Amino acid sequence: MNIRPMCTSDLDVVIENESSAYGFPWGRGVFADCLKAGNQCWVAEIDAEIVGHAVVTIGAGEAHLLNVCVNRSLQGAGYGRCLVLHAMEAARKVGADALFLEVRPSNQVASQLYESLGFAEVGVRKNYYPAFLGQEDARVLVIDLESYFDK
């Protein structure tokens, strides 16, 4: 798997895996005003192929890990855990101490691969998400990545 900065030209196949993947996907507009926020955005590909995305912003010593996707069929390899190992690893290099990020309650495998990688709970944030009946709280959840990358 290749993981490279995203592009203007990458949106129309990230909007693809995003609705593939999620209920309440982000649209065109906000990928497109990352981009021109200057976040780290990142495509995973294989065989050329664009197969997930990762956006993170970056301020104040800290990083949070804004969207992760996998496109839904292809879930499950690993590619998830790459592309949040790799926006970890950009965080730590331009000199972010933690990396926060939300997960859904109900998003359990999303929620047990942060826990693999050392992400702890912080903070719930109430009625965060939209969700198919009201909304959904987020739990908070950030790892330390200085004492990551020094183990």
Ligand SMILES: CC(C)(COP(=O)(O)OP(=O)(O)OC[C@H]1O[C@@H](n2cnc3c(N)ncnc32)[C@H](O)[C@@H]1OP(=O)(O)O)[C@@H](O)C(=O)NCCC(=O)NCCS
Contents of the next structure:
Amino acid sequence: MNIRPMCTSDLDVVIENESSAYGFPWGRGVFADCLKAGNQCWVAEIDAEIVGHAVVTIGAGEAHLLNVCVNRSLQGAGYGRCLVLHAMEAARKVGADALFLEVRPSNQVASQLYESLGFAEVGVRKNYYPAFLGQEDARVLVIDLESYFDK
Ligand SMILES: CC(C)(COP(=O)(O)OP(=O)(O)OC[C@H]1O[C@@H](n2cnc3c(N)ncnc32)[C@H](O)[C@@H]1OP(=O)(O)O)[C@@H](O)C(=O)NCCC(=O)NCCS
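Got the form predicted on its own; could you also share the form predicted in complex with the ligand?
The next block holds the full complex; its first chain is the one shown before.
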């Protein structure tokens, strides 16, 4: 698998993958804004086909994984783990000590992935996500990148 920076011409496929995977997918404008803002945005490719993406924002020694996604039909093959590890490595390389993220309590696959890497819950944001019936909380998870990579 090859992971490379996302560009505007990738957005049609990125949005298709996003829509296949999420009940509440990001739209084109959100990805375009992330690219414009200089966030770290990547795509993962297999044989030049984009299978997933990840977006990280970094500031003041902290990084935040804003999005990680694998096309629904290709999930469970290890691509998500590679994307999250890539995000951790890239954040560490530019000096971040910690990588935060939010995850729905109902998203057991993602939670299991993060926890298997060493992410731990540090809080809950009430009613953070839209849900099909009202709102859903977000679990806030963090991993200490310094301990993960440097010890
Ligand atoms: C979450 C997501 C990115 C994981 O990517 P993936 O390629 O499917 O995951 P991987 O194959 O790398 O699996 C990584 C781990 O996730 C967990 N996992 C994967 N599929 C699972 C399943 N069907 N049931 C339970 N856990 C599962 C396991 O812990 C797995 O590790 P293991 O293979 O060592 O057991 C992907 O499922 C996805 O795009 N989901 C929709 C979008 C999303 O929820 N993003 C995260 C928002 S916080």
